[in-house]
Amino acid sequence: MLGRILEWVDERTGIKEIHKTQMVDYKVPKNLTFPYVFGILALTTFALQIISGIILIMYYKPIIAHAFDSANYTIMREVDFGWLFRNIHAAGANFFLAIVYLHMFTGIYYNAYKKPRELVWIIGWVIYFVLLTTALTGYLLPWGQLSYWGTVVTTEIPASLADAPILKGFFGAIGETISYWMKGGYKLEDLALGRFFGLHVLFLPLVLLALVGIHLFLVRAAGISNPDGYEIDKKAEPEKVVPFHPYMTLKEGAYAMWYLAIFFFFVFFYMGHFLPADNFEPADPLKTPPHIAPEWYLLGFYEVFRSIPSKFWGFIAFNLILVLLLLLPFLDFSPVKSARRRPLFFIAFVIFLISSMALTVLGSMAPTPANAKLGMFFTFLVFLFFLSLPVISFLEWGWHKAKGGQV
């Protein structure tokens, strides 16, 4: 019975032969080391998200008197495994972010941005952005202490253009304009949880599947880069790919089982970490928490503005550090690819990752004189190897010409 209505299935679907074509008969360099794997993690964290938030939208009440209850009582307490759901979401938005973090590193790694996957890195960067934009507007959701303040500090960040050394009145007014709009107001009230929720649950989800969906037909169109740096003749090279179906199929999902064991026993155990009890207190905006700071995946930034002593060049600081990522592919041409076989370059790495770890731990920290200093060591790391690229590049294309344009 059940092969009959396959085939009925495969005559007006041609499913069979999509399987042929996209899964059997596409070939991946076969030295793909485990790094290589984070795509498909980041893939199986975004579906968590989406089935679990899809649940929790069920009973969440976008409004400030209801709000919190909503998130903290009835899903935690009054619906059946409501617990449960709210805790992958929540932990899911971490781990998505730093599987991300670590998918973007490995791209930077093995120059997986360069000719002809440039596009694959533009959209992989957006989706990033995206990302990021998402996990601050579902951060103000459970309307808690830290959720309420840690939107208020984020949204007076634009406010910090009225400290330009010039025209302070024109950056001033568009400051205000930004941290206007994204309040709804002067302060945060219901107009701004009720943009926040839509943003959330609707638009930018929706958003990011298009993302993904276009990220992963570019990946299938440039092909899959290769740990070694060199771009593989599949048909001339035949020993050196296997078939994406069954071998990377296995492998990838073999690592995605230890990943959801992984995933779900921090779910289980440790909530903690996601869950940080001060947001179990209720939105008070007569009462200002000691200390307050971004989510992880946003510290390093957060250092970055906050230890430039002029407010203005901060924030302009850590918005050209996202425009530089972006740039990447034009800031590095260099024909050798891959840090394996690029030392100058692995130098530079790790100088940046190092500084990228330094700036987050940084940010967690008290604002002190000699922490701020550290900070502005670090934001110069990073700058430095953005800057060092061009002359990294121009140095690898000289010797590339001395070796006769063998790379």
Second form
Amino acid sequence: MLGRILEWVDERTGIKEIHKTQMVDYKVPKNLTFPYVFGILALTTFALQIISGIILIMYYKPIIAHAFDSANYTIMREVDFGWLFRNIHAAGANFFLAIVYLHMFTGIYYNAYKKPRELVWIIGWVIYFVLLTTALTGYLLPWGQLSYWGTVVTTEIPASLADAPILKGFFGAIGETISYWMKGGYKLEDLALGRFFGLHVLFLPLVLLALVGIHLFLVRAAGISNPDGYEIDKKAEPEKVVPFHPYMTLKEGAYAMWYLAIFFFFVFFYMGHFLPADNFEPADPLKTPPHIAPEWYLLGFYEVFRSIPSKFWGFIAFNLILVLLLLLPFLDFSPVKSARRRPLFFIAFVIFLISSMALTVLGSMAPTPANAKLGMFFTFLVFLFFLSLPVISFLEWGWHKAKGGQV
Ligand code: HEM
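Go ahead and give the structure of the form predicted in complex with protoporphyrin IX containing FE, now that the form predicted on its own is out.
Let's see the whole complex now, leading with the same chain.
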């Protein structure tokens, strides 16, 4: 029966030919390592977020008078399985960012941002930026104490521009305008909630869908990189590649199942971290909670911001890190790829990885003078990583050419 339906569809669409050319004739390197799976896991999590999000919008009410109750009472207690979809969405946001970070570090380790994949990286960077904005706008919606105060802190960050060493008034006005524009007023009220809701449930997901589509198209166009750092000539070296289907589909499908098993373990048994108790208290603009820190995926940037004594330079520093991340394909210009055969780059990568993790941990700790010094030290190392890349590239390329190595 299924076969006959497929024949019927194929006669009208040529789907079998599309499957053959896009899945079977499309070849990928044989030697892809485990971290190459994070792209598919990001895609899996994205699907979970869209599905659970659609269910949540059906019951959530984006006005202050009802937001908290609709999220915490209607969805969690009245709607059948509403708790399940909220848990999936809240845990999913954290898993999504964790997977995307792992995916980015994999790309950096194997230098997957280099020619011919610069555009894959650039669109990936835009995805990361939009993803952070999506997380930020979604965080306010349950209108709990953490949602409210976390958003107050984030929307006040542009105001640090008023600390500029020169033209204070000019920068101050820009910062205030950005902050005002984000909130739709001087305070977080219904206008802000409506604005965040519209962005979170419609605009940003549509942008993300389009960007992920372009990202995948670009991955296809450039071909997946290789952990050894060599570009495989698929026609001349057929022994080094395998058909995407069934080899990759089965392998990545199996990993996706394991991933879902771990994900749902958290959804069913360990939601304390993803839906913290403090957020089950309605937002009170008159009562500041004792500990307000951004979510873990922003802590690294937050630590860079607060460890630098001038708020203005702190603001510039964390934005500069984002810009340097975008410029990675151009800073690391040598055609030699993969940390596996780049000893200096390998050391720089390890320092960058450790510094990023250290900044994240420090961002969650109390802002003591000792922590601020450590924060500054690791911020310095992060900048050193980016700024040493042109030098490392130059040296390693020179050695490589001297040895007559293949690019
Ligand atoms: C919604 C988020 C994302 C999804 C669903 C996604 C999906 C994918 C998939 C399926 C692949 C091919 C398989 C693989 O190499 O893992 C891939 C490759 C790639 N992605 Fe992403 N990605 C996302 C975000 C990002 C971000 C934030 C960056 C970097 C800033 C990025 C950079 C790359 C690069 C450089 C490659 C090429 C890897 C290679 O050829 O080795 N991606 N992505």
